[in-house]
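For reference, the chain that follows is the form predicted alone, supplied as structure tokens.
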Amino acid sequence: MIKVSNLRKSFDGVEVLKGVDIEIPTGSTMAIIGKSGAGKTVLFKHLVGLMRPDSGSVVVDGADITRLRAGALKEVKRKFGMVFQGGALFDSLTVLENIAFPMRELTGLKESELLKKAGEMLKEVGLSGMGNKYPDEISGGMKKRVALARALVMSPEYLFFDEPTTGLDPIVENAIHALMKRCKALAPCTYIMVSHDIKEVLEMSDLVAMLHEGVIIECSAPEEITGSSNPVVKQFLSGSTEGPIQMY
């Protein structure tokens, strides 16, 4: 599991985290939650091992990565896949070796190997056949099903994806939770997300935490958080603009 015990972190002076405490247990389904500008990305990053805090810990699996020096973190590390909002696929190189980047990196395959592989992941995804294609060729929901077939090619442990549907018409966004589930049927995993579309956060998450001022308000499961009496859980889930989130 990983386990975040009163994270802090500030910019300039200016705390973002407040003391951070959540834990996502194993095999689950975690959606963070939470205005812009809350922290999120924030927190995301220190649960990756991307930023260090001023204080506090991010503990997966019984390590301090906080703690750790380069070398263990990079152990560590190779039990998270990411999905990154844009995708983050790289333009020079095409969708198949995009997919074979991080074994490259991480294993010492064959490149016959590497490809073979990748190529079985693209057909997971449903999209055999595009593997010569570049990012620049195909659509916005193509590069969220590539990015998914990326950080899924070396088996995580946990999987975090960052705006998972961000930009995507409903008929695709469907397509990318069915996706997702059936990802997860296959090769079960840990899963954390962070996203604003309420619809996709209730449907996917078997846990929901809102951040709000730089800490954790409420973690409970999506039935439980539509019935909160908390009015800022209340506001942001109905998408008032009366309460006390305020509008900047």
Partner chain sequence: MGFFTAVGRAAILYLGEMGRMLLFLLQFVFSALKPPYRILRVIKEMHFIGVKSLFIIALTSGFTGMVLGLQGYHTLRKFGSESALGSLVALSLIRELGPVLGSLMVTARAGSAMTAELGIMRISEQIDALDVMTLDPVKFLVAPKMLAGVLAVPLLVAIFDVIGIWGGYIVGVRLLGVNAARYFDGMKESLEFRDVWGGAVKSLAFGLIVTWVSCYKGYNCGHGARGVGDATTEAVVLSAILVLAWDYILTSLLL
The other form holds:
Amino acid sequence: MIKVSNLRKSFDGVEVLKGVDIEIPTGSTMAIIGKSGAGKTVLFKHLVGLMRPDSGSVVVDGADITRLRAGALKEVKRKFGMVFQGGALFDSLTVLENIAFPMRELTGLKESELLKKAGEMLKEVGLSGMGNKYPDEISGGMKKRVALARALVMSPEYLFFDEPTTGLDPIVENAIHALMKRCKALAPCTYIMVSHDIKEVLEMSDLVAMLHEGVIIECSAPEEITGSSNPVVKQFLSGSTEGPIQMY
Amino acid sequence: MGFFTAVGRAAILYLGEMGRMLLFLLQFVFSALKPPYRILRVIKEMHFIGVKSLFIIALTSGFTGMVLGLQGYHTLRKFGSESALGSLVALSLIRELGPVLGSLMVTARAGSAMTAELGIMRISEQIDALDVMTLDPVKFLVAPKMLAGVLAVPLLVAIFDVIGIWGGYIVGVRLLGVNAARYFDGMKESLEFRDVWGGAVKSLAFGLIVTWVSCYKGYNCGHGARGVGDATTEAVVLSAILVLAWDYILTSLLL
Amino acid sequence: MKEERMEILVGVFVAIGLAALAYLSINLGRLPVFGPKTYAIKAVFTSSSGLKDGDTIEIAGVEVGKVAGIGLKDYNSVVSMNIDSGIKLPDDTMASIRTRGIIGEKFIKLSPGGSETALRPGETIINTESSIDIEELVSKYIFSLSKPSGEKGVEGKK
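What would the structure be for the form predicted in complex with its partner chain, rather than the form predicted alone?
Below, the chain from earlier opens the complete complex, with every other chain and molecule after it.
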């Protein structure tokens, strides 16, 4: 379980997170929504330990990662996997090498074993035969799938998705959703995703948290959040330009 | 008041940047000392910084030596001391031109490319991806580059010096008719091991400066293509300025 | 295979670079470690004006060593010299500081005497001739012109 309490962070005097409180139960799929620039990515980077907060805590299975020393932090981060928005594949490595990379660097597996495992994982995400291509030779949807394979290969307990399907066509989007669901069924783990695709959020998650002006204003199951009485949540879900959320 | 505010703000900005650069250097030193050592990655970077710079170093040093031969000959002839040409060429190359021009060429060819590479890895979140995988990006990406820079630049500068001396030989001796024995004897006469040592110290320092600045700028690059472009420009300009400034400081310390 | 090729190239590069460094240090810079073996002797001069570390020591115009250091003892100049091991010097060798060419590069000229015993490492040459100061020479010359009697003295420049 990840428990965030009173998380604050400012950049150049502008406070982006103004005391975020959120609980992500083990095994759930949590979606964090909010308008662009609301600080979702900043919150996300705090969850995976890429950023250190000004104050507050991020407790992962009992360990506060904002206060851990480098060695202990590493141990906690081993539980994490992340699928970045653009995939963040290493462009100097082939697709197969990208998937093999974390195993090669972090485990004692033999070269033949890890290549076999990477090949299996590539097949799992439906890209067998693409192993020798470089990341700039494949499409955005394929990159996302390779990134998912690269994250899954280390069997993470917490898998983070930064905008899992933004910029992809509806068919690829559905394929990725199906893949995410299948992976979760195969190896149970906690999914945390940032998204502003309402359809995706309602379809995939079992908890939705809305970040607005630096705080979580509502956190509930998708069925409940659609019936929320909060005008901000209502406006965001409906996508209306009329309401408390200012356009700029 | 506005003036003092502006000066104060600029001072804080520059001091902050200097502090961050120093921290970055410390981070490099610690991560390079900590096992596991990634020798293969250092070799890869040596290939990039060293082997691939050989051609441009050979070209620039050849011409530098030749122009030194030409200019030196015509100046020295006025005083009837053409025989000092060898020591003029060798001393200028080994003490100054080799380390400075050599590292400026490395900045232009390899430093800018390193900044762009790290910058693109930063904006495409590849550096964050390494971090999430619990691989220290400084150790994994930066340390091999900086180590390779410190190792490769002195070697490149030594090659620069030697080719430059032979370039001076071609113009001075072959073209303008200075006695070949005098060219080399004069060189041996005036050159001391201290000069060669000083040149090596300089090139070592410049190798560190160039890769340090280039990696720092790329690693901390701003957003988007513009960010990478700006980082590359800043890296080249700052490397060049620091190389020249430290050249003065080191010269005054070594003399 | 690709990596092997890269390793070879880097190896060649390092070898060339080290060779260049060695050429500069040993052949041109005469790195002492690899240079010919030498032994140290000293000589005391009343003045070593103009002499520097690294200046040459010659016998009959042939270089036999280098000046290794210059110090002061009892208001005299003590010059340490490194002499090539192959050269044996009699203990009555005379050392004189001479000037080469018009720019005034100094060197030490050794004139071996006829003694049977050779100087051992660390010993001192007593028989020396200091640098000739041109200014002093000129003033002496003027002085001797004005007072042809050849009387010694420094005062009375008129």
